[in-house]
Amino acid sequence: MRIPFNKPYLTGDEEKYMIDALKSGQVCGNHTYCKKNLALMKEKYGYDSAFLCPSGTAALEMGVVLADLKPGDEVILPSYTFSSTVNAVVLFGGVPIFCEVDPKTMNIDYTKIEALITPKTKMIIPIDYAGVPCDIDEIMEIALRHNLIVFQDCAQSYGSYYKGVPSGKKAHIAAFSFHESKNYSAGEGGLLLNNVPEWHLRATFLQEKGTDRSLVINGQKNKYSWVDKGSSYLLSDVLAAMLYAQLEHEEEIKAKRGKLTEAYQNLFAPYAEKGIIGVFQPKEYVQLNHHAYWAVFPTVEARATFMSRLKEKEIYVYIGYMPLHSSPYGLRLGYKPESLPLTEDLSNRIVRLPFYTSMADEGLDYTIENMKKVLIEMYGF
């Protein structure tokens, strides 16, 4: 049996909805299925000022523009994240300031943020790694004291909760991803969530190429004009139709993925208890969407052994992110690997395990059985 790292999941309604969207003759953004998705999100999570985008990357870029980032503005973010997070900053002239992570979650270590704040700091961009919400209350307190904007990168945490509040609702703005690797997928797709009421109208302009076309659609104007900078931050209604088929089955998908989390937790518990292998430790007030599972091995060599032996059994695990601070672009910015020693060390030892919805129906037992054999070979129990 072959177990890939990821496999897109289909609920069975995607084709029907996508054909319906095609036949409607309205296949660009903000039409029937876009509206259906936004209505569903508003009803379920209270996401009011929300904008479907072509990707999570586009949502990040739109959010940075909405936050009015200027050239030279500094933005604090973890080095352990995907390039899209930092590209949204540098594309508009911002200066990334990388922060260490909390080894219990691999999210930004909020206790290290304040020391990085300078008069040039404009924004903090925490991420929700593996779908685990960051310490948003503490981060918002820091931001309030220093008059900073918090832009939460929720690419992996759609459907997670922090202290009973849906992911993304406590920050000023938040970005989600509906890439094929996420729990709920449009193939490509994203969402920008705005929680600052006075920013809503401008967000509609940014999404529509910097025009006030939204006012024409709403009957407030007869013709639209160019009023701001912007881009085409719109998700095609065809892809929105695919997404709607996924979100209609959100709880079913979450339940299936929860079986994977439970199985991995049971597998690694004996090794975590003895301090041999580290696993993520979300706070008790976090409710997971079950996006991913990771483990940190004691040495680089142990990780390599685990990965290679599983590959022999056609079970494919992944190394995780390459830290941004020690990447070629990070080095050009003046960082060195030793600039963030904890992030560097953990990234060299972390493993992301295969995690996809249909694995709950086929492949989970095979994966756990063979991982257990490999761990016994490596550690004797």
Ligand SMILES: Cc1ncc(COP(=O)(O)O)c(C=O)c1O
Contents of the next structure:
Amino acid sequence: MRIPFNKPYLTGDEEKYMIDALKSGQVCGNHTYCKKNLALMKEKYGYDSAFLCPSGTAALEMGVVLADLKPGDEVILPSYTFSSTVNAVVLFGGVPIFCEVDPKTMNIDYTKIEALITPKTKMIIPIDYAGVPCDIDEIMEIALRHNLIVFQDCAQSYGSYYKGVPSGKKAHIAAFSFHESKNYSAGEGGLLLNNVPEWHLRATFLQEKGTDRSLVINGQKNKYSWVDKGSSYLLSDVLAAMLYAQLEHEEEIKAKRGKLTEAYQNLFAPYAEKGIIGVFQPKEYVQLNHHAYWAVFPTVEARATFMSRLKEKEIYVYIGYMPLHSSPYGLRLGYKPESLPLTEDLSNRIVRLPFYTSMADEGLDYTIENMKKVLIEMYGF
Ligand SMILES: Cc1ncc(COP(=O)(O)O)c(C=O)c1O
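I've shown you the form predicted on its own. Could you give me the structure of the form predicted in complex with the ligand?
Starting with the chain above, the whole complex follows.
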């Protein structure tokens, strides 16, 4: 049996809804299925000022413009993240300041943020790695003390909760991804959530190429005009229809994925207890969306052995992110691998395990059995 690292999941309703969207004659952004998604999110999560975007990447860019990032502004973010998080900063002239991670979650280590703040700091962009919410209360406290904006990269955490609050709601703004690798997918898609009421109207302008078209749609104006900077941050209604088919089945998808988390937790528990392998330890007040699972091996060689033995069995394990600070662009910015020694070390030893919704129905037992065999070979128990 071949176990890929990731596989998109279809609920069965995608085709029906997408054809329906096509037949409606209105397939651009902010039409029927966009509205249905936004209504569903509002009802379920209280996401009030939310904007469906073409990708998580686009949502990050729209958020940075909404936060009014200026050239030279410094932005604190983890080095252990996807390139889109930092691209949103550098594309608009911001200066990324990389922060170390907390090995219990691989999210930004909030205790190390304050030392990085300077008079030029404008914003903090924590991410929710593997769908585990970052320490948002502590981060918001720091931001409040220093008058900074917090933009949470929730690309992986749609459907997670922090102290009973849905992902992204405690930050000023948050970006989500609906890429095919995520729990809920439009193929490509994203969402910008804005929690600052005074920013809402401007966000509608930014999404519509810097025009006040939203006021025409509301009937407040007859003609729209160019009022701000902006871009096309809209998701086509055809893709929104696909997303709606997935969000309608959100709980069923989450439950299936929960079986994967549980199985991996049971598999790695004996090794984690003995301090051989590190696994994520979300705080007790976090509720997971079950996006992903990772494990940190004691050495680079142990990780390589684990991965190659599994590859022989056609089980594909992935190494996770390459840290940004020691990537070619990070080095050009003046960072060195040793600038963030913890991130560098952990990223050399971490693995992301196969994780996709349909694996709960087929492939999970095979994967766990074979991983157990490999771990017994490696550690004798
Ligand atoms: C942390 C993080 N930020 C941003 C993105 C970009 O999202 P998208 O692929 O939807 O552009 C991703 C993922 O793919 C991600 O994992």
